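What follows is one chain in structure tokens, specifically the form predicted on its own.
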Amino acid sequence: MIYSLKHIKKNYNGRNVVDIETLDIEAGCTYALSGPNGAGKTTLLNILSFLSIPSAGQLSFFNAPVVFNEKNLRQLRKSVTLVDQHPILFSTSVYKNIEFGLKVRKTPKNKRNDIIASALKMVDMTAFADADARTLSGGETRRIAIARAMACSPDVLLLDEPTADLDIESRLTVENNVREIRDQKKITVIFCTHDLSQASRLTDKKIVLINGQVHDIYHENIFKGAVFSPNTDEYYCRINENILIPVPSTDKDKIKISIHPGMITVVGRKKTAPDISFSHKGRITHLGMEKDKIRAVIDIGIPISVLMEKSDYDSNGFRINDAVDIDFKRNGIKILG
């Protein structure tokens, strides 16, 4: 294991932001770190990058207990690079931005050019070597920050929300960068994300934090709405004017619900039987493999993440942009609050 955490706590103002009983992270694997806002994800990344010292507990790195003194931490930080959600580049050229970390590590000057060229090629930014970093777009800045991190040949790459606030094209490009690092460099990668479909596209290893604690599952398809009950036997959560989701009986006026992605029926519009009344019409916007299942994202006016059996996918011949009908199974819907 590259990391082993036991009884790790991080306390701020009397509150445990991170409270992890045990967590082992394998070397050479890619992990998605997910959880709601305030779950402690960024704090955990700071602990793993040796930028923040736990309030209690034991952290091991490459099976050796970490000694939290400045000399030891300074050495460990050379093995781990963290790319912040909003990375800051120096007001100079892209080349010099990437060269900075190599200078700090006293990499010989005659080797720097090849290392920088390789890092830029990895993120498809070779043509930007001489560009002023201040002129880059948000997506380009993320890619250069990743190149700068990878130029240092880390054992661990930590990415805090690497695609947050990016347009679709830039997001897919950064995802491809992460995928190439995963496949080619064989280093440990931990990326923080709110996008569970993105997590599934890039890895099947997930760490879920809720209130600073590691959980086995994380609720998906979370929505808020007002309760609508046309009679005493039927209850719905009204997400918006056009979307009603069937829910268990409740005495609340407003609720938050989660819909299990494996408890949603999807049928191609052309195959819908005339005697079946499906709840909503939508369009497929994403398809990807997740272990032995297919994950789809369907836009019904809100994005719905679905897990379907491969046999269902094959029999329907689903493709991106296909029109579909979906129905929610009541036992797959939970009221969270």
Second form
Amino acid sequence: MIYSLKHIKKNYNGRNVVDIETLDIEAGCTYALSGPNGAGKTTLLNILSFLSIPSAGQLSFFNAPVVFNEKNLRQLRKSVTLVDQHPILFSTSVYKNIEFGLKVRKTPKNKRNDIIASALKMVDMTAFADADARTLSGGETRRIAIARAMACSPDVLLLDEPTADLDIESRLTVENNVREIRDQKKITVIFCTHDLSQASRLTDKKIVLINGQVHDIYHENIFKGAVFSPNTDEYYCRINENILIPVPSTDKDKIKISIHPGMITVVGRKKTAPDISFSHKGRITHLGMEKDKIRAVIDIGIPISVLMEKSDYDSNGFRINDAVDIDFKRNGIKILG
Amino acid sequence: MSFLVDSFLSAIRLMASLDAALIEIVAVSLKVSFSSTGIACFVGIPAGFALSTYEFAFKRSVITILNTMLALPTVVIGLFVYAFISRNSVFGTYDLLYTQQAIIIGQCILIIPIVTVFTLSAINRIDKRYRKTALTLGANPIQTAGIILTEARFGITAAVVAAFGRVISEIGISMMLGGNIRGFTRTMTTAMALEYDKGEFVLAVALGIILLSISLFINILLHYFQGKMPE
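Output the structure of the form predicted in complex with the partner chain; the preceding block shows the form predicted on its own.
Then the entire complex follows, led off by the chain already shown.
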């Protein structure tokens, strides 16, 4: 194991942002770290990159317990590189940005050129070596930040939402960079993402973090709302004025729910059976393949992510912008808190 | 009005002739100002960096005191230093009074707070991610400090330029601690005051023109570096 976490906690202002019972991360594998906003993903990456010290618990790196003193952490940081969600490049040339990590590692000057050229080639940015780093676009900055990290030849590359806020072209380029690192460098890569189809495309291994804790399954379609109960055996979560989601019975006034994307029925308007009462009307805004299933995002006033069988998709002939009816199965809805 | 024009023309001729007395005064001024600015940078830049980077007891109080010292009148500093270096005082045996060193000490007290506070402000303005990035790339504290200071270089340069501008144009410290001794501690500002007292305006106007030229140059530098500072 490259990382082994036991009873790791991180407190901020008395709140446990990360509270992990056990988590083992294998060397040479690529992991997708998923979870809703505020789940503790960035905090966990900061701990794994030795930039942040956990409040409690034991962290092992290459099967050796980590001693949290600055000298030791500085040494460990040379094996792990973190690329921030919004990476920043030093106000100098692209070449000098990548050279910094090599200088820190006292790499001989005659070897630096080759390493920098190879790192730039990997992210297809060779022509930018002499460019002023401050003039690069968001996507180019991410790619140079990845090249800068990879030039350090780390054992672990940590990427915090590497494709967030990028256009499709830049996103695909960064995804290709990650894929190449995964396939060619054989290092451990852990990347945060909200995009489950991206996680599926790039890796088979997932770490799901919710409220700082590791979960077996990823909860999607997470919403907060007030509980509404028209009678004693019917409970709903009111997301907004028009959207009521059926939920299991609860004694709370406000709840956070997750809706399993595979437990949502979607039917094209024309095919709606008269005896089925569908609760919400919406339009398809996104369609994509995810392994052998189809992922759709349906806008019913809020975006709902749906995972459907390919046969259902084929039989309905769904297209982007199609008007559809959807219904939530009560057993696909979980109260998270 | 004609006397001003006459003085101005005479001053131009004096400067064009590279008058020895004029050059000597300018040289003394530049020497003490560069010395005090150099020392203030040596102390103030690391102090500003430490204040922005490390947490310690009474940090806010230290910053408040430094901010207060930005408005310290030069005559108060002159009086304060005089109390320590006059013949019968604690450091009287060092014979510092009416020397260039005395002026430099006083000017350092004047501008160390300027350099420190402006450096602190310049570092606080730069993005916190620079430090995190340097650390994740394996940098040690000195290399990390190098990155932070490099990123804040325009702000820090502006601080240094402002500090130099302050000392080159001050008169209280130079007069009280230097004594305006010809060829030794006579600076541009003290010489101008003396020439004014004597009713000799030619040298005073010439020095005024040089001082204004230096101030103009300093301001151009200041605007250049402030323009380069990150938003």
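Positions refer to the first chain, counted from 1. In this text, the rigid core denotes the largest set of C-alpha atoms whose superposition between the two forms falls within 1.5 Å. Keep in mind the model is a prediction, meaning the values are calculated, not measured.
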{"query": "Core-aligned CA displacement of S315 at least 2 Å between these two forms", "finding": "yes"}
{"query": "Rigid core superposed: T42 CA moves 2 Å or more between these two forms", "finding": "no"}
{"query": "Shift of A164 between these two forms at or above 2 Å (CA, core fit)", "finding": "no"}
{"query": "Per-residue C-alpha deviation between these two forms [H260; rigid core superposition; Å]", "finding": "3.9"}
{"query": "Distance the CA of N331 travels between these two forms [rigid core superposed, Å]", "finding": "5.8"}
